[in-house]
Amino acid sequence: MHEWALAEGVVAAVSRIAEEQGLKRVTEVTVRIGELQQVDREILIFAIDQLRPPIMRDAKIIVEEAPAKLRCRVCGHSWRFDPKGLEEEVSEAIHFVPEVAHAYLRCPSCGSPDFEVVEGRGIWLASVKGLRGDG
């Protein structure tokens, strides 16, 4: 599962961040998943909890999902992608492999499927928050 490698590297960068920000503790970890990217929020959060090194023993994990946004290659209209109306198989096909979005939807602005995804897709962490000091 690619949620406990992407739980590693939330836990390696959020010490990395700790260390050189000089905190003692962690307080607050909040990741940020593209509503494209296929993860498992649930099975992350436990890989997360499972990694957490002392530092980040007591953190708030918080975990936010970023809204995909889509551009038109042809007219250049952006616009959120929204899932419904879609069939299930379809949202689905689209949140599994991406790619397949452009044989499903058209540019609502020029009707063109030719688009990218410019929001949407991928893991970052978007804040840590801790103490300095004993606090």
The other form holds:
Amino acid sequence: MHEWALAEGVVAAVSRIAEEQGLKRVTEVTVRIGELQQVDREILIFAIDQLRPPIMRDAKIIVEEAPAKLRCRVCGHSWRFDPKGLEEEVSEAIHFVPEVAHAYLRCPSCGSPDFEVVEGRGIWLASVKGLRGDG
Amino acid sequence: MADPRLEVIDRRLSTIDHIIAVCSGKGGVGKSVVASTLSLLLARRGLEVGLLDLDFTCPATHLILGVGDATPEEERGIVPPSFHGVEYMSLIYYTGERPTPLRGEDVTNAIIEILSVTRWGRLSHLVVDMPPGLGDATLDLMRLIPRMEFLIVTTPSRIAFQTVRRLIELLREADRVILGVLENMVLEPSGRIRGEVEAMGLKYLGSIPFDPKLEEALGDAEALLQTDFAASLNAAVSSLLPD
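Same protein, different state: after the form predicted on its own, show the form predicted in complex with the partner chain.
Up next: the whole complex, starting with the chain shown before.
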């Protein structure tokens, strides 16, 4: 997912949650991103800074990255996704839509494209901390 | 806790008046050609149109329209390029012609990703080419875009229509808008499908005769618009469209 689209989603989700929880001020937001997504942490934080509404004005933004682990459904082999060896075009395609990994990656053991992303696929708003009332 | 992608989908689609899913109960009834040609016909009427290919594992609209080498622009998301006046988005930009086998959860994730990252312009209509059947894509779009309108394609085949019946029943249970049923690839006209559709209280959009010259027009948008197929489709869907 593109960093700016992700930032927009994070800000929208935080605003909604703050309203639902009756928060007057958000103090900390933790975003967990899967490595497969290859999100540029600096761009993401910059984009959130540009988009943050007043309620998030002073919120600390924490970005955690989860390593991408893949497992072959055919032979059961597990391996870690490594973007370093990929061509730039392929890396960018997976960045925008991680599922296209199935067009490029193959199980290193048996060559199958039928693998699952066991960890490190998603983008999650892991926590939103804030203060109720005037605090 | 929350998937940020889901928060932006409505906003991404807020610039679009009508979202039309071209769908069917089974494959091979001409959905992709109908979706592609419909988007060209709408653009020819001067409307702002988009086409989204959600048949990820067997995409075809890029072949039908003859989409060239252009790639989406990156600007706070993905801005789809235009071909023949149609803003066009497909996973094909990222996979090329490589086989891309996807299981259900992957299909769902890819749909959410595409919907949340694509920045459409101001559109009167977004036409969506759906994969066949009642699987993940159909269920996801019913969930993610409740205002989506469904244009159902069948052939005169009893088998094709029986699968369409199931689709209609599913959509009706969920109170979704069904624009009507289009009968494609008709070799010998009969009123059977019309009768069945109308008996279900739905609009029979029309009959499109099998056009043996359609195949050679595929890949050339201008040639496609000159086919008897396009003329029949234009007549069939004109009741749904502004003049």
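Because the structure is a prediction, the values reported are computed rather than measured. C-alpha atoms forming the largest set that superposes within 1.5 Å between two forms make up the rigid core. Positions refer to the first chain, counted from 1.
Taking 2 Å as the criterion, S15 does not count as shifted between these two forms: its C-alpha moves by less than this amount when the rigid core is aligned.
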